[in-house]
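Here's a solo chain for you in structure tokens, the form predicted alone.
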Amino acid sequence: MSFFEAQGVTRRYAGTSEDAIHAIDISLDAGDSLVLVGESGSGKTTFLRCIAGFEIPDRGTIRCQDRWWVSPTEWLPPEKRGIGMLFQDYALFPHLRVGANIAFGLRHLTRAEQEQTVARTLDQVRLTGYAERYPHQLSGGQQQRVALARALAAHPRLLLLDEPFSNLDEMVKAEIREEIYGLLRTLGIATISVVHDSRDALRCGDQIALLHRGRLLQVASPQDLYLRPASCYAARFLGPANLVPAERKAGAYHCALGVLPAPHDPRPPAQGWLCIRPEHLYMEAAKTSDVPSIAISCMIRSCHFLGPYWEIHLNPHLLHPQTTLLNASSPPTNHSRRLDTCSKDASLPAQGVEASWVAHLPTHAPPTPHTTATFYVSPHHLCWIE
């Protein structure tokens, strides 16, 4: 049995025609970190508020350990759920010193116990000696540590974080992010976070839940969500993705790149997309003879230096004679029917074979813009999306 479980959680606000969240199913093991991601209005914060008890779901159940928080016959108020909250704006009392902010929810303890708890949590967040300062005397990162100390002081079973890093600059955010999630993992506290930046999601979550228009599109580990997205929307949300319409049949993918082998995909015939991540495109063919490479003739549009790599914008000649599968080539197939019948759903690109691709190359001399070059990709790096 999972430590935390939400089933069928649905919430619709008065005066609206669509559910803010619809039939969300999520589970979490003790000590794990779940990150909620999605564009603005996808339902992330609504779902978090239902977990916290600030919103009452219209349907569905929520259970933590052996206690029901929400069920057809029960609704547990927020103060009895044993959760901690870490907000975007820290929510510190400006007129109270740091120690008093942390002790605010500990009035059931004696004065000595409060002081011990304040000292312990300040030590955990590396702010020993800051108890007598006021919030305005602290930096943004220090205020976030105080907010975390206040949440930890109550020994929460589950910690909820609502975009906790959005008010911090990049350098401070990276430091605070590693400190907070490192500490929470050390303490074994389960967390559910709303994160705006997909890079933060990849770094912070044991599992990532992607929401779109109130629906849960996919829940997976960061690696699986990035390398094996279940939809084009998921592929694009976590970073650039080059997409090619394709048909899967008879152990092969038929697309504008040719007929590509798919020996480990025994599923029945279907139409879908092949996803190629920018870092999987390179400019030299694979050296191993038994691993064929797909050669794609491209026009280089522009090159941008981004530190660890060059970002290359290019136009692939997807139906060009040079576009072949080395050691296993055959003519491309016609996909006009696929392009004409594409759904308007957000999980699909707006058009067919995209005219513009992105490649990420290691830091060395980039190719010359406005010239033709050949890029390669291994079939092992093709991701099928249906």
Given for the second form:
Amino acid sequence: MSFFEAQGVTRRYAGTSEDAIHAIDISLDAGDSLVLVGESGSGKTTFLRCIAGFEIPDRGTIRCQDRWWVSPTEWLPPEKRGIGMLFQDYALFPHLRVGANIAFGLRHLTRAEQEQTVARTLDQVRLTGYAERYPHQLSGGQQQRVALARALAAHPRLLLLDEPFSNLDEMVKAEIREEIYGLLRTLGIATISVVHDSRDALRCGDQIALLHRGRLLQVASPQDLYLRPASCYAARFLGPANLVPAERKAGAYHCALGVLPAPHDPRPPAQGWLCIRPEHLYMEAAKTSDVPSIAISCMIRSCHFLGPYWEIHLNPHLLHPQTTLLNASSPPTNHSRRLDTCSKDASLPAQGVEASWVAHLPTHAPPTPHTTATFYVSPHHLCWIE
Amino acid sequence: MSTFVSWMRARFRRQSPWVWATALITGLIALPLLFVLSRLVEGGTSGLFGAVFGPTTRGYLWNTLRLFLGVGVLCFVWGVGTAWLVTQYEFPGRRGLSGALILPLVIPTYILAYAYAGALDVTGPIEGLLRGWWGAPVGRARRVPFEIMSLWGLTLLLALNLYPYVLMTCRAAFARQSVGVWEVAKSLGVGPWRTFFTVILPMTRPAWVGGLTLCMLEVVNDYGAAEYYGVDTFATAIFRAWFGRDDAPLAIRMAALLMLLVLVLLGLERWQRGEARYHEGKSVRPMLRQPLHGGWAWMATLFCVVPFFFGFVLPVLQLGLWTWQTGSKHLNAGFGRLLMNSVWVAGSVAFCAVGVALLIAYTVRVFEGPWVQRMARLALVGYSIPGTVIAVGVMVVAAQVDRLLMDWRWTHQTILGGSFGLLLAAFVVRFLMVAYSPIETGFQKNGRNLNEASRLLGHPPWRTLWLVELPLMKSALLAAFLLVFIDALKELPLTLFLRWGNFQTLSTEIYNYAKQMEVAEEAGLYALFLVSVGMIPVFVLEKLLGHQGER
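Moving on from the form predicted alone, kindly provide the form predicted together with the partner chain as a structure.
Let's see the whole complex now, leading with the same chain.
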């Protein structure tokens, strides 16, 4: 039995025709950290509030250890759930000193024990000696650390983090994030975070749960979600993805790029998409690989220097421009089958005039724009999306 | 099916005592209002039709509609006009006038009525001044060319008293108006007058219609002024039926009709507001005030000075004159006793209203949901209902309860009727909204997260309220208390209706002097006192609530 389990959690707000969250299943082991990601309106905050007890789900159950939080017959109010929570705006009580803030959840302890706990947790978050300050005298990062100390002092079973770093400067953010998640990992506290930014999501948890319009699309480790997304939406959510409609049959992918060998994918024939991440396009073939790289001839459109890498915009040459779009649900197009680097906001590639891809090259000498170049991709890096 | 039952049971068990308490209070508040309203449907549709257009009511309805029209037009012109001038233009005295223009609102309507009647009387100061300039008129008894104590006088008076409602809603809307609209209109070659009438007015319609609705609600709420000026309205009819003819059913039917009228007003207001809330556009750049020059500037000043002078300065001068004449005579133990009574009533009302408002507002905040919201709206509706209607409803319900109690032989005398508790209840029904708005604002300023953080740390809602919310909204609580206190101090019809024996407050004593004894000048001190106290919120509220009022 897992430590924390939510099953079929559904919530619809009054006056809306669609569930804010629909049948969400999540389970967590002790000490696990889970990140809920999705664009705004995807229901991640609603789900977090269901867990905290501020929303009452219409259907579904939530259990933590051996205690039902939400079941058809039971509902535990938030104050009895033993949850700690970090808020975007820190939510420190402005009329109380730091020490009183931290001792706020320790009513059952004696005064001496409270003081001891305050001192200990302040040590843990490296704010020793700040107990007599008022919250407004602290910086944003310090305030969030006090908020963490306040949550930890009450020995929560589960810690919820609601976009806890989005109010901090970019510089402080990385530092505080490392510090807080490091501490939480050491203490072995199970956490559920809500994160808006997809890049932050990769750093904040062992598991990422991707929500889209109230539904759970995929739960996976950061690597799996990035490299093996289960849907085009998931692929695009975590970063740019070059997508090709394709047909899988007899150990090969048939698509506008030609017939690409897929010896490692013996699954039955199907129609779907191929996903290639920008950083998996190279300008020379891999020499050590057991399977030969696939060569794609491309027209270079433009190159942008972005610091760690060059971003190359390119148009791959289509071998079968007359092939129609594979996806049956898409509107018919009078144009060739589309290959596209897609923005996050559409669940299918936008209908553009020409295929436009992105490649990330760690090279010092980018290709010249408006010339033709050959890019290579290893068959291992082709990701099949049903 | 059994799962459904258990689910329902769980749903109900999740409802906290807060929700039950709110439901109970909402029920108690709604009871008298629904009781009054229920009398309307008693006679079926034909009965309703007969009641609305019957020979007696037709006169009241006609008078009320004429007041609506006259007061509406004047309030629109003064309210929208002054709001537009003080937000858009710079002219001599603009800063001072911007604040001063809302002052007429602090004078209770009935006091304004007494002051004007006194000022324009044959023996009044204005008549005296005019005679001094032009000598005594030949043939005609008076120099003052019109009779204030008429429907037209009442119209003028109510408009002078109430236009600040329109001014306040419009000032906020105009200040929020993005400068973009104005510039676009200008760039399309549309002149300022046409822009104002074709763009600005339609855009801010919800604001000025809302303000006008408030004016109309006050018009039907007024009792003291209409009665003094001899204009028959629903409020005076209810009083006459109840006290004069001792005809409770007639009074109830009048109250029901008046309430129907109010509900129609509220419905119209809601309907015109619709889904669109376009008046709440956030302005990125506030408009820069254009300076006016020469004659235009002085005309703007004059336009703003007129309502302020006649709505505030003149009546206050008259009250001051009376106080100077008779005040010393009344500055004695009697005044102290009246003051004590008034403060006792208003203080208790304010205390209870703040408590109930706190309960409901906190329930809405913590146990959000469509039903809780609906309950809160119902509980707050009393603010739109005229005091006379509330008084009748509360009296009738109390009488029913008393009769029941006596039938069951629990008691041998009336307990509720004519009790302090009943007066208190009626006041809370009427003024709950006054306490609710600042408290709701206070909660909103605290934000939701502090509450949730506290509850996740193991504190149930009531302790969270005590430890976190209340310490952070002391000023909002004080503002709520103060606002209700002052409104209750000035209130006339409710107190007149529900007071017992020889219990007098400042407002009823003013009424007694002016109406019963026809010596309004004797009440000068009391009236001036009420007006001065009424001015406190104008100066204090901005500080307490901390919102940047457009000044």
